[in-house]
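Only one chain is included here, represented as structure tokens and corresponding to the form predicted on its own.
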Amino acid sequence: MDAVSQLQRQFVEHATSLYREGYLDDQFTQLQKLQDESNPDFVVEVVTLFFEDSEKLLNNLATALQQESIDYKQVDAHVHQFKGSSSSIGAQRVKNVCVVFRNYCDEKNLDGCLVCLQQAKNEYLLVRNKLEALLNLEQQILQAGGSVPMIT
């Protein structure tokens, strides 16, 4: 077996098991359907930014639960705009946790938001660390003369 057919075989395994353990949705399927020869870093300049976004409203979250007085409409309106972007890129796993981050938000239970808030550092990390993998798995293919099998 040739060196792109082993990394194309390698994004496949992982794309696939990237889908079969919730870490992602069809929403990144379709991400990947509008890159084309126009736009060939689509997806990664739209993860890139799910990365840099993602950044920022984890640190602005963990701010505001620090605050002794909760703004909980801020908080819950930095969990919304986190669900949003988890759920356009299909990072399903991150997303699920912002729904019951959602909740606790509506009742005021800081220790409910405060756990949601390490469960969603925690998801999206994980799902950093699985994307860039795959990414940099298809920049290899890319550089080896390959093409990057699209997963269905």
The other form holds:
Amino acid sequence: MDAVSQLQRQFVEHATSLYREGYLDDQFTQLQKLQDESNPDFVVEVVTLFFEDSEKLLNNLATALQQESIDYKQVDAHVHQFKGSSSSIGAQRVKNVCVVFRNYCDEKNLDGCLVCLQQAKNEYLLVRNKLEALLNLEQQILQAGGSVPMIT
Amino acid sequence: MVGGMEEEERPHVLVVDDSLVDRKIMEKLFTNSACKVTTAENGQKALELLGQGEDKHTNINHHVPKISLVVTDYCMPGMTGYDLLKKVKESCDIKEIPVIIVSSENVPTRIERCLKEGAQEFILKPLKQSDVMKLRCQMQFTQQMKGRLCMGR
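So the form predicted on its own is up there; where is the form predicted in complex with its partner chain?
The complete assembly is shown below, putting the previous chain first.
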């Protein structure tokens, strides 16, 4: 098997497992479909924005939950944003944690919130690593002159 | 300007959303559907782009782009999408511009409120290419119908 085919196979395996294990949902596929010759780095750009945004939000959440007197409305606002952006790029597991997180905010349950923050962080780091690996494989395929397989 | 005709024929959409990720995605959705797109991160900036900013009365030479459609997120800090919708529909100059509200939350009372205030449509996030294609067809249809009998909703 030549280098390109091998890379393509790795890509398909990796991508398929991401969908199967629920890290990504159909929204990510939608984003890939939006990419074209006029903007060949679209997915990378959006994903990068998501990473930057997420890191800011996680920091804000940690700070908000460390206050003497916690403003749960503010915490909820951050989680809402995180839920939105993760939903927009198809980071399903992150989004799901945010849903539970918001419920704890409504209940003003600090312990629940802290657990969710940790989970959100973990899920974010997982999906970030996996997406980076996926996009890396994509780059390698393109550089080797191959085309990126479409995962439907 | 050579080739300027094509530029002007593309409908100009104003996308309003506080999320950078969502602005980028919506911009691509609309440019893929042959629209020109301007983005704004909040209602205030959106109003300025629509020529309704604070310098509205003093700056007569202010070039205002011709916006065919406003697509705004509902949940934004400060001026919400609903507040923006109200301001657009209350203004003499721009009340005819259709406003689409997008939201990640499916709240029937919210939807009703927006439609009542004059929103053309309420669409759930995340937006899909099919949603945008449908809007694009509607915009084309409306443009073709201009000057003919008024079509009821």
